[in-house]
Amino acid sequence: MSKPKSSETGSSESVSILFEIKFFFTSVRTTIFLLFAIAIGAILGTVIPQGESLDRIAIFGNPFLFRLAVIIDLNNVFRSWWFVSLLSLLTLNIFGCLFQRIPLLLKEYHSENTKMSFLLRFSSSLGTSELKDQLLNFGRSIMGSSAEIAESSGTVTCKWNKQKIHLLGFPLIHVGIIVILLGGLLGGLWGYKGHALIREGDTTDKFTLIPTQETQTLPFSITVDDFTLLKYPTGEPKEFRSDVRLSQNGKDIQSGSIRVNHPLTYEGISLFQADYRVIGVKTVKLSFKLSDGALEEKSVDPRQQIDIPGSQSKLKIRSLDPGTVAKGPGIQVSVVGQTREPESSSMYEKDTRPMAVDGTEIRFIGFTPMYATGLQIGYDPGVYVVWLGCSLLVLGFILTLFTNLQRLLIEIKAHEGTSIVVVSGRSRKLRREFRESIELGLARLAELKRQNHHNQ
């Protein structure tokens, strides 16, 4: 009976899966297709809207291209589900490209790769204790340092190693690209953006998140003591600025104004200067003039009904119009005393013509409108974290561009009443001049051997 033949193909389907998702997650081909596709996202992020509701984004009415564009968050880009997953693929295929090279790294950092890009041989009549001082000297002012020395079985060893901190240049830029990668994953899924709308003189701790419109409290309350708005004569606004305290279990924590580009951070969230809104009017100006040639100014509250200088009446604001006429900005008011009849008028502020109550004119000046400032609320937990990667990646091409790793061999054997010498050398950069250098040095050494013994 002969015996049943052992199996090895499930033993080697597990290695061969193995194998390929190895060499997804340490391929540089992985590295280019996932920087593409993460370039596709972002680039949709930004043609797309971003913060917008599905329903106003409605693409060309089509339902195909809408339910699409629910299923991947195409006004959510940045958190969708497939752009964080793109991130995530190539934070671990960086890392795997990493740990297979970091093997290598720490053999070189250790001297123990012999690959070398030139070899020079050349014998000489000089006995090898005196060679090896000459020899010494001459690596000494190629490298900037001492040799590391080593006799053995009659062969003296010098070896240099010249910026090895050059060798930390490729793992930090990744580790850099890492760390970054990792910050931006922490504000996609743990960050959030919002918008709030105070009026002034207000204070909230509410903010809506965008784009779910969901109704989220912040650990801190928000009070806008005053909105200032500049404008170019052309009327265009120049500048708006909220003036805003913060303020934590009844006590103010932070103070500051905010405009756009200057936001106001506290413990993390930020707060910018997204829009402004004109909700209703702050003040109304009005100018009396009395019988007796007497002028008087009032800036007054549009909600509360006010005497009229020289006259028993009172005057009472019902409406404003902010400037949809020709006449500019005006206002309707009503007139009530005692002895006369409730009667109704409008003034404009470009109409010089008074309105006469009891021998008093009154004039409409102008308004104060009252704002609402829009803030936007953000927090990015991974801020730090990618500021931290920035540093790393910077320092990494700093140490790759500006350092370079080089090292130089020379070994001397005596053989038959000569001395044979063995000059080996590896730069990182710069390999053609650094072997120019090593044998310019080494035939200046000749040259002057040469001289010393005709001298003699």
The other form holds:
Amino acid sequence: MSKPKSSETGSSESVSILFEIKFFFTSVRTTIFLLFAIAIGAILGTVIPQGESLDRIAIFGNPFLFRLAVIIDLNNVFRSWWFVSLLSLLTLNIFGCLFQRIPLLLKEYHSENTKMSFLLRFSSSLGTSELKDQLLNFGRSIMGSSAEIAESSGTVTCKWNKQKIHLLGFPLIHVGIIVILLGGLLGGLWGYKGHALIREGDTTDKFTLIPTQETQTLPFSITVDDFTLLKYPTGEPKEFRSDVRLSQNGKDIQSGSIRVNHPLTYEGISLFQADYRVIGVKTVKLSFKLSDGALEEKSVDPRQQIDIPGSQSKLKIRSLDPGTVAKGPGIQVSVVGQTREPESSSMYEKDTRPMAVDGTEIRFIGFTPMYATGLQIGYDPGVYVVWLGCSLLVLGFILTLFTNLQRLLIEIKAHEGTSIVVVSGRSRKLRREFRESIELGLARLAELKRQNHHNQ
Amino acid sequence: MTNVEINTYLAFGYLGWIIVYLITYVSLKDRSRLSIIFWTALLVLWFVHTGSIALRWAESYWMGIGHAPLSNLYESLVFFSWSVALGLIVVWKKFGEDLVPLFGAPIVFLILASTFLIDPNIRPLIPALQSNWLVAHVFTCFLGYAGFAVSFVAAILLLVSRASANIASVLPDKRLLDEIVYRSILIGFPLLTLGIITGAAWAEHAWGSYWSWDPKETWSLITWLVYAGFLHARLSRGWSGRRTALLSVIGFFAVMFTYFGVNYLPGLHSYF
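Would you mind generating the form predicted together with the partner chain now that we have the form predicted alone?
All chains and molecules follow, beginning with the one already shown.
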């Protein structure tokens, strides 16, 4: 396909411009240009930190480069006007190419395209009807089906078609890509993404949008009943789980747990486990060994004073260290009682000696942190469109790779006492292999004498 | 013997295979009879390689943290070298061509040897990796990468033989090399596409967004675009020989950058 000169294409200027435009949108040259242009744009988007202020990047100290960078949104490449335009142009170009090529595919599907990739001529001393039987068998063994046979004025034409569905592969792949891009557009226009940090026990219907940080309201509210963090014996995290209830107008509508890779979805809005934060201490676990040897364990609320068993004194937890020192997690406590001076002291999980108050030995065993769970909130009306596009794309690849359209045409006619056999074939893929298999098969039929061969 | 020990022996096995084959290649005029021995040896190495991956899988179950051995840099490198070796075997079988496998085998060796530098321990799966998409994603991506690696080797041989007629006389026919460059990408491209799709499905499941322009995602798209460009240039514009070979080389650099280079860019795809 060479670029037409405008002088040849039309009498008026407007026609030639239209032709140029049509050419732009139906040319594979444009496709290749756009593919590489998008690739280069995407490279820019990965080497320049995105979402950060441009004046932090040294190279943009130069005023000209800085202005250029601002104009082309270098810190927000993937949403910039030029990148989105390139993607839109690619979509239009694929559409244009498809639109132009589909009639050709339809013609080929209906066998109107008779262009064959090879042509072989033979002569034989056998009669046409005898030859016909042999060649029909041969054709069936190669093509796996019976032929369409037509006879007219002494010429027998046998036609085979195999796997015409192969032709669907090309449009499916390209329609798939267009559908994916449209799905992306839907998501970009009407979808949103946000984040909510919710404390265990809290209920909220507010979240902050990413990346604008605006606060938004959900059509339902989320109550986090519990957050659990499980670890492997080696210390690596095994599971993050938020047990949540969703409610609308005071009524529970859904409940369940959200884990990484296991989101919860309600009316298209999905909640994902994103992260978590320790924001306090839920309970502190202490053990008390009384003077008579009895052992008692208590999980206590760190905000309240605790009665020390076997003593008149009370214990108050002043602060907790989650484990920043070698001795492990520890607490600072003060002991108050009517009969004693207030005293402060520290206890650590790994302490060998307990703290003693009035004969009761107190040990700090551990604590349960108070978590806030970080939920990612996502709504994307385009996501199923994207999956549809992906399915079409994959189906198209399967058809393209694993099927192959082949045609075989054998004409037999009587000519001055001998029979002339003309064999032509077409294969969308592996042309040489198809031709060789035909040639090899025909060579085995001893009655045929090869006359000459043309390549088309 | 543990899988890690086997992998060490295996790396040297591949290296030994390369050296002995190279010596034979240079010193013998007619190597057709020895070829079958090297073919068998390569198959044996590859079966041991397969066994080592299976053993690692079993070992993880014996440790009580069973998962497919595709979950960290060590495991992905072992699997990548396995896929490239498979690609070379397929080329040998399909095209009856042993020079592409011979010059591709150093890639297998280098990838496998690079695992000596990193932590080989089997680790339990962190929550983000506990997904059925993991296996599908890694499997398709690396098989695709293997196709591109094979294409890269053939492309380099093609470029070298175009540059020097002397060298060309001992290398495979240029048309055959060109065919290998193209056919390997024809296999690699749909696999990479599947890899990107399974990755997107996984990201949608884990993070709530099938595409977030994270550097690794973006670079896999760049790789995809380069190979899409390759296929269109070849199929519709009739490019072949030097120009498509150059595109294949560029594409493989994009693959390598997607795999390793991205770690030097800011982003969240930090598992391997």
